[in-house]
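One chain is shown next in structure tokens, namely the form predicted alone.
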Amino acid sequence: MDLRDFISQWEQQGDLKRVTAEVDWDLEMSHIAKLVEEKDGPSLLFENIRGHAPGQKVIFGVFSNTRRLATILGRPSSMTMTELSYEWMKLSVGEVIRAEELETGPIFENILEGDDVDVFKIPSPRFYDKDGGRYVGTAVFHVVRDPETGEINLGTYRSQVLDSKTIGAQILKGKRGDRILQKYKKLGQKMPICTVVGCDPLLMLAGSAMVENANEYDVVGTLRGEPVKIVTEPLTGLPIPADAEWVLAGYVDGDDLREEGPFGEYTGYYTEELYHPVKKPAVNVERIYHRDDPVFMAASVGRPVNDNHMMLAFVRNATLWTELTKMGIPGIKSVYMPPEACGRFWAIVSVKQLYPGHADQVAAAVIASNTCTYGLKGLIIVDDDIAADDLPRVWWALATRYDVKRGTQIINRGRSTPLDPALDPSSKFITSRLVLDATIPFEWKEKPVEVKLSPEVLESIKARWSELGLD
């Protein structure tokens, strides 16, 4: 599937709203989206953008509620996050399906070289007054190869358009996109790159989840349970979605580092760059590639809740409950980061225990694994009759089963993202971690007994319920 045929399907669904009247890229166009999305409301297909050529789309709200990401990992719409997150688990353990290449595809149907290319002709937004410019990537990812070890990697770093040839990439330090670019850097080299905008948006989660030593398009292809069709773009040889809707390829030049931002992140902050300009990589781009009639995917940006922390919310979910199954650590029910977190600094696990230091070593996993080394700041622990997910329970736990002295542990040192405004800016790097074991000690002998409702009695007013008018 493409990103075109979710749009058909959320049309279907009564999911999709299309937006004919005439809309503006500075700014407006993002506003309407946030005001929607706000509402819980369907995603927007914009078709008539001031200033670009008729018939290029935008789309917003791709990822933005739980009933789109069950469609894009092909689940019913009612599902929740948790079971979603579940799904992911026990599909990516399986049997690797690795991508499949083809000759050609729709992505190569218009090709803009040399003169024509211009990044302004792409129907990118500009989404708030402070902002640097406009971003042709909020849901995009980059391509990129190992030049060591031949390992494709999808990497999604915002980028902004600096000049008609020109865009950044927010490669932050020590991702796995810059220790790609310091190796092409060491051999005094540039870095190929393409620049991904409107694919199968499975494609975009994986990118954006942190994947380790594997091939992102073979997760969505084992995900899938079919292969991810690719085609190999001629100038950086890299291989590229066959049916992406627009592609960008040039060179990275470690070298040559611009000015790029600000931007509203998906913390609902404005990053440094609003007080201290800051270099970054930037792209030369060399050669653009669309489909006909093309659609360009954007995701909105600010404060929780949006499409953004859906996004990460849900992969992240998905691929910490992964590396806890892969590490063998028993008695994980549910695992929950909530997107009022902006879907990264917080986690709630609920295992059932069954041993003692049970809760500790889910915690020192947790910690440990690749999702959650980066950019966590507190992490939940409850037990097995309480979902992750569940807050309101989860909060009960802390209430009643949460001792500070005995729960709690405080970690002094941990990676973090720079992008986190609680950190001081001389040290955005590093980060202090809480764990709260919200857990009944496996050990007592003498445990909490729980209210609880009887069993017989609701069962005998469950069908009494027409008849008691409660219906």
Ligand SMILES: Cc1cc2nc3c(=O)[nH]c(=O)nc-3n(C[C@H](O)[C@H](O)[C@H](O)COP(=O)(O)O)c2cc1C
Contents of the next structure:
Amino acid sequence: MDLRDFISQWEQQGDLKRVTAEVDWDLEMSHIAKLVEEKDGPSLLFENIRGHAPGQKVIFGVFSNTRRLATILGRPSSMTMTELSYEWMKLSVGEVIRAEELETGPIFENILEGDDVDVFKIPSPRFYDKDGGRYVGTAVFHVVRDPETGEINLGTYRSQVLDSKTIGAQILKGKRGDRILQKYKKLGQKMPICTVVGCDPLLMLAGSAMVENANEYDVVGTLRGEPVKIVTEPLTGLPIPADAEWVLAGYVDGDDLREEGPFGEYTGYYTEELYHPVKKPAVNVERIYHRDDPVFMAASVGRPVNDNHMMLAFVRNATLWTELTKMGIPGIKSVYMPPEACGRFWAIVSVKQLYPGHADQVAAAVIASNTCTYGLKGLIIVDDDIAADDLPRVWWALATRYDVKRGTQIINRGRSTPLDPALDPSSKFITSRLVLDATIPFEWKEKPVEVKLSPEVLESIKARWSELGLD
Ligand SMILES: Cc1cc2nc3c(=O)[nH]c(=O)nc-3n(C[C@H](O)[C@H](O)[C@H](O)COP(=O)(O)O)c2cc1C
Ligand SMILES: [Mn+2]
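Same protein, the form predicted together with this ligand this time rather than the form predicted alone?
Now the full complex is given, and it begins with the chain already shown.
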């Protein structure tokens, strides 16, 4: 599958609209996309971008609703995010399907090097008016290789256009990508890197997942049920998708950090660079590859709910569920990370309790998981009669099963993201966390008995419905 397969599929199901009128990359595209997204509209394929070569296209809204997330996972478009996450979990605990290397692919149709390397030829949007510049990487992933183990790692880090031959790569402290960069730095070497913009959207989703000790190409192969087709980028020797739309190849010099940002982020707030400059890793671009008539993939940011929150919620939901399953914790019924909470800061887990303390075990496991150790602030645990994504019933449990003193745990310290506007500016990497246990304690002998309609009476009045004149 490549991006173009999805474009055709969405067009057929009426879930994609081509915009042929000329639009500006500077604020206009992002603003149009945001308005359409807020009305749960189709994804938008902009085909005429001011100042860019005819044939160049930009797609927005790839991830912004569950219909399209379902198609990306190859499932019926009626499935909910929680159902899709369950499918992801089921597939990813199965046998791994490794990537398949091809000799060549459409990504090599156009190769720009030397003086022809000009990042401004790519139709990167500027999203919000206080942004530091154009962003080439919002629906992006970067490919690197661990210099010690040889393992390939994909990671999604926002990328600003810094100049015609440099883009930012905001690889935050402690991410797998950062740990790899630090190894190169220690070796006194620059880190070869490929930046992929536009491809099978599932690859981008995998790039944004907290995957340790696995190659995300293999994760996607396993989810797809067939190997991802890769080719080797000659300059860096790194594997890139054979049918990607745009790829930038070059290196990061860990000793040469550059100012980047600010950016109107997925939290709905601008980042700290609005107040003071922050230096970050940057990619020195030595080659640009693109397909004929390339499709640039962009993801909208800003206040929830949009592309970013749907991606974060879906991927974190799916990998949390996978981790809980792999940890062998019984009774997990459903998992949900609401996009409205930016897709990452709150989680809800429904569990069929089997022993005293089971809900506490679930809480400890969620907090220890790779998925939730980063950024989670709040966790709500509910009993199995309530689905994790049934928010009205979750509220009911908070109202009637949760006792503040018995059901609350505050965890003082945990890893977090400097993008969280609620964190003290002097301590941006550490958060506290809240656990709300809204289950009925397993060990209680006299449990609250739920009020239910009598089945016999229901049966009998069903037969009398016409007679009662209520049809
Ligand atoms: C749209 C989007 C943008 C992201 N931007 C960044 C970013 O700028 N920096 C960052 O460190 N993580 C960012 N993330 C989260 C990372 O992709 C995620 O932590 C992933 O695990 C990083 O890859 P790694 O674990 O291989 O380092 C973003 C996620 C999404 C969905
Ligand atoms: Mn990774």
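Positions refer to the first chain, counted from 1. Since the model is a prediction, treat every value here as computed from it, not as a measurement. Throughout, rigid core stands for the largest set of C-alpha atoms superposing within 1.5 Å between the two forms.
Is_shifted Ala21 between the two forms (CA, 2 Å cut-off, rigid core): No, the C-alpha position differs by under 2 Å between the two forms.
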